Amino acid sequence: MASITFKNIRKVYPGGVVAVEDFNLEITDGEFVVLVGPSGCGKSTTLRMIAGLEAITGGELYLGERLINTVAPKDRDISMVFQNYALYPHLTVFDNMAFGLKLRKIPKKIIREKVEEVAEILDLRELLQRKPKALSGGQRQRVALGRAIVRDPAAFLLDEPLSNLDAKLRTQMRAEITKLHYKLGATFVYVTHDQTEAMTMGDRLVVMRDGFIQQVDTPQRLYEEPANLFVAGFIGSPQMNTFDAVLTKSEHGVSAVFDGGQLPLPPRLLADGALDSYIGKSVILGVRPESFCLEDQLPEVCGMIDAGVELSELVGAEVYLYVKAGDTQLIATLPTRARANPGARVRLAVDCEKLYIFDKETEARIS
């Protein structure tokens, strides 16, 4: 196993097209990285630069100590799962697995050895002798990562493997992919636009936008303390309310004052004095979903909405109340009896201890 190091790295296509820009990364030996962010956001190229399926354009990849910028693919000892599993159709299971053995002039014994043992990993000793066509996609995708596994490389790629299976499957699939990491102790970097995936399968994610990488940390540390807007909004499902609001102080402390209401500010978010500056001028709020709750359920500090319903989804345990207040519209994950009719008016609490604020020109999180 390796670790995988990024130093500067840059990639522009023809044209003046710039991919990704001063990415600098450090991913240890055995971890678990995803690659997440919306499409066209330099990911997935990211991996393929790994892979050497890209050409570096600048600065330096190294895979443990070895520098591997013109290294060719094939001796770069990286074993890649990409989105439509790349099987070949003619050949069977067992074939497929042990193709990268067979062409490295691997003994057909320790091929056999290899093949049956990855097998029993992802549980497909009796599917061994079927042909692609007769799996399911789970089970494609599984064959698709045996192949990977039973070379023993350095570190696994995986492109957005998930994306082509059903909701359902998708979940499972996920677990078997983070069981495997634990059993392998390998180093795995993941690309997956779907932020939920991302956050249940990393140690670490790295957030990308337009070639940048916006935030790297763990999946709670990047939820709790968003560095940016863009990380915020995207991070969490449904995803965080943002709206314009004004900081004011009073003789009772200070407040944000939006179309539709006021919140006042804890302690907590004064004390270090980074809002101090912004008084009396135009931020930018951030309130997530679940920091809603109903009136009989005050938290500490809490400031209360007067908000007119304007949609209720039921979903399983909650409910997502999609409300008005004034211009600002929001959403709130409540419990199931909290629903309510469109055009019903409710009165929501907020927590104003998990409240977000963010510089309008910058969108760097103030506090």
Second form
Amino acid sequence: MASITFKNIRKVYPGGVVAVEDFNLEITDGEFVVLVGPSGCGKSTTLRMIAGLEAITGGELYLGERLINTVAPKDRDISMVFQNYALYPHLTVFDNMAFGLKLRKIPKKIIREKVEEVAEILDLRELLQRKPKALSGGQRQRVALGRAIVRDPAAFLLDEPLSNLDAKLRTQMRAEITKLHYKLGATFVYVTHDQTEAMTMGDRLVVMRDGFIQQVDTPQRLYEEPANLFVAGFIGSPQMNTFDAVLTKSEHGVSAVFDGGQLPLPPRLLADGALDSYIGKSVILGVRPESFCLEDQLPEVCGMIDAGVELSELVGAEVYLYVKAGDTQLIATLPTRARANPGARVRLAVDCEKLYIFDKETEARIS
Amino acid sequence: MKLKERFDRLNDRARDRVSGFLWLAPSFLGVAVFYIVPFGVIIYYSLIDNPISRNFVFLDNFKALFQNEAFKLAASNTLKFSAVAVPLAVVLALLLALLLEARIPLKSQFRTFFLSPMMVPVASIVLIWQVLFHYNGVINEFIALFGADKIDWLQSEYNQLVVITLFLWKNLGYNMILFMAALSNVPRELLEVADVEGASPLYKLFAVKLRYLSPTLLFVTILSLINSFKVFREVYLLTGDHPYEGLYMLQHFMNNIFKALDYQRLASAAVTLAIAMVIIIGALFIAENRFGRDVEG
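Could you switch over to the form predicted in complex with the partner chain, since the one displayed so far is the form predicted on its own?
Entire complex below, previous chain first.
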């Protein structure tokens, strides 16, 4: 087991394309860290740099105390699980799992014991003599995981391992991997573009965009305290409503006025004085769909918005209401009884304690 | 009109079948006239005494063929040539493809260089090689600079060496391109897993890459085998009807007995060659099916 430390890591591809820039992070021993971001944000490149499959252009990468910038992949003591399983089609499940151990010339008896032990954990005992072709997607991914585990490496790298599975299996495997992490207590670095996967699995999330880290924090804090507009939009489903507003001061206090209504700002948001210089200026207002509520459940500080329903989507326990207030498009997550037909007018309450305000220029969160 | 009525009365499936046959008919006619029927006639000719009396003699023509010294020489030369030239053409092309797959400078220039012999017509190639390997040619002049004796390249033990070099020069480029295309289709993740798990480059080549290359290996081997029989064209242009003993190939033999209008011997030689080819190619197919079974489809 080992920690992984990135110091000013940089990756530039031939042709000058910068994939990762100024990447600083410390992953502690036994931590489950998820690198998350949209396609092309540099998350897979970062993972591949840990594996040694991509050369590092600049900075220092440590595995434990050891600088591994130029260490060959096989000498790094890491295991990697790929999106499309990367199983050898001509080898049986047993041989695929034993692949790394055989290459390291481990005695046959120990290989058999280790593979059988891991097969037991992953429920693969019955499949050991089958070839990958005869396995389902979920079983194949378990074999790939088995191959990674069997060698007992210092760290596990997982590159979108669930992307090829259907939704149901993905949820199931998500739980399996999380359980496996608890069981092994090893360092896991997991790459995904799926924020739900990231939120549910990681101890800490690293949100990336265009090669830069946007924020590193626990899922809860990323959700509650996003550092900027990008993180706020990326984390949470449905994504946060963001729209232009002007902060206006009146005798009743400060409000955010937007096309479609106005929302009072609670004293808590104004307490640190960060918003003082923005009074009278345009900002970006963020409201999570979950911060809307029905009139009969009014929170302490709330604002009301009158809106027209465009669409309502029932997703089991709740309903997503797509509404339009003035020219502002909003999505609200509400109890199912709030379901309404397109064209209907609704009056929605917003919990103003949960408003987010972003700088229009820098997109950083002000409050 | 009657035919059309009958066609209209057919159900959909039968109608599809009839129209399918009709669409295939022109090509089938061509293949039949130029391949299937002549092949049948050749088999028939190999089993009769002569085209006039047409007495059935069963395998007598084949017995006579196997006792013929010229045939034995031609068969043995062809076998020797193919046994050396074909593996070389496959292995060297694969090595070149692996080399060009790596990050080396002037990669595209090398690729063009190896492909360029394909663009040169055979007659021009032969002319160049005559200039190179003539007794008073460039190569002899060159080795004379180092005090070595001149070699009569095409009329001595070295003749097969010359033809093998010519064969490789002509065929390596195309084989190499086929291998390069196949190499680019080897799943990258499988090689990366091998890297992470600690496999050596040789292990990766034999245990991973060759598995995925097996259909191409088969194709390149068959292609090279066929081309090795076709080397007659170059040899004939270089040395004429009766070359030095070591270059007397099966096609020389067939060409000469065709000129002598000995149809029975020609037919039995052709059938023997066809049987040999079917056995070799069949064996290659079986081997490829076993080796590459899991990586295909």
